[in-house]
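Presented as structure tokens, the chain that follows is alone, the form predicted on its own.
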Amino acid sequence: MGLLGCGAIGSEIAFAIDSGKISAKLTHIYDFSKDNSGKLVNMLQNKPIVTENVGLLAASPVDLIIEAASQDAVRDDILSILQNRKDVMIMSVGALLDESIFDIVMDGCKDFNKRVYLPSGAIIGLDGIRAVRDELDLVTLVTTKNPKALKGAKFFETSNIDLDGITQSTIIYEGSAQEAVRLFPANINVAALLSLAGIGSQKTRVKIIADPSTDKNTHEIQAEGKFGKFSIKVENMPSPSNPKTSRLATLAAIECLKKICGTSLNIGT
């Protein structure tokens, strides 16, 4: 396998990996900083070659590349992984919601017959979304964080709302989940995932609350239509390395990768 980005994610799957839990071996990473690439090969018993630059990565000798890195990875790099004959599992989701991009993805997999993996991320019950996605009338994806897992987002480079001034449960977004993975780039792949499983980016509504009270990242998810409908609510703790991301994105990678690698039996859709 092969890893592009080192980051927080990245360094719990090369983890995972290089303690067997995953019956895979990483043979070669990189990451746009060589000093994130450097610290997880100290770190690795299994020592992966660093790789100059994200083409010769495309073009190592592994079946699988493993992006963990950005959304403008996913938009610069994705398609030549794919032309170098390489299956991928994308973290960053929110990038697909370009609608070029998703469709240099897709016609990338079948020109050059490979997969891509999407991961459900830090939520759940997309199994159900996939199931209902025909007779799916509403879906509203409410996410509530802690004020300083939302620091650094695009959102605030035109909004005038202070952050450390939040003092309780604040609105600070409302809109569709296309507006929201482009403006919250770090913060909302789940509504990416969501839009894609189910009714489509315009459609899926997302509501995002900043609370300095909570330590939890937490994503309610509203659907309707003809079937019925459902509700689910997933209170998620952050990553110990970084607050934006829910530990439950990374096991949820892990869970995905265990399952391309592995031959027992599959469970769910």
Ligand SMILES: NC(=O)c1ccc[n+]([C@@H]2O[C@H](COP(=O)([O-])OP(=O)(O)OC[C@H]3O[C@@H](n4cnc5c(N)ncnc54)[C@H](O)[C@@H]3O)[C@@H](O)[C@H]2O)c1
The other form holds:
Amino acid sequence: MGLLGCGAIGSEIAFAIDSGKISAKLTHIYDFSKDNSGKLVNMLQNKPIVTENVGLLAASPVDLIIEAASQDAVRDDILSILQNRKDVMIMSVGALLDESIFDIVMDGCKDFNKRVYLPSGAIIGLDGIRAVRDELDLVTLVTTKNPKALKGAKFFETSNIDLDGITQSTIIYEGSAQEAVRLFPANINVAALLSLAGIGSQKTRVKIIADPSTDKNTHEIQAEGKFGKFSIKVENMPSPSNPKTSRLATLAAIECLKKICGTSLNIGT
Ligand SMILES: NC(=O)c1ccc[n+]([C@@H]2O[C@H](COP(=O)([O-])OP(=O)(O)OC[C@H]3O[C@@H](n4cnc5c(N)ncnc54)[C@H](O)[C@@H]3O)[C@@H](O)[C@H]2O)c1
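Form predicted in complex with this ligand structure, per the form predicted on its own context:
Up next: the whole complex, starting with the chain shown before.
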């Protein structure tokens, strides 16, 4: 396997492979921060090769490349990875709400007969959303995070909300999933997953709340339609090395890789 991005998620996945939790070999990694790739290699028992650039990672002799870097990485590198005939697991799912990127991915999969995996990330219930997608009228996501987990988002470049000045639970954004993933690219990948599984990014509604009293990343989903309705609430512990990322997102990615690499029972839809 190859790994693009050696931060919070990429490192945890690498540890899971190194310890044998996932039956695979991690042979090639790349991160544009040499510090991050170097740190990761030092902590692994089975040392992968650090490639000089992403092109060499894409061309390396692996079956699957795990993207755990950024929306920009998906935008810039997905085509080259698929052209090099590698399957891909994408974590920065928000990139796929850009129709041109989505089309590149879909065409690439078809042209090169490759698969792209999108793990469930920091939410549960995508199986249900997919099952009822033709009968869905309404999907809403309310995400509540500590202000420090929202820091650095593009949204704040043009908004006059001062995150440091927030003293109580405050709605800071309401809009479509399409816009939310553009304004909060590192925070709201779950909105992208919900959109792709359900009724699309224009119709999926998103509310983001900054709450200084919480230490969790909470996602509440309401889905309604001819089938009935359901609601899901997930209270995630943030990853210790990146407060924007929930622990469940990493665990879901590891589970997805176990399923890809394993031969055991497939449980769930
Ligand atoms: N699908 C989900 O539910 C979900 C949940 C959490 C995070 N994410 C996304 O997964 C990605 C990784 O998350 P993380 O918490 O590990 O982030 P992180 O910031 O801890 O690590 C990202 C790493 O990728 C590297 N990187 C970024 N852009 C790159 C590029 N273009 N080329 C090479 N290296 C690059 C960085 O240097 C860093 O080491 C992010 O895009 C994040 O938004 C998805």
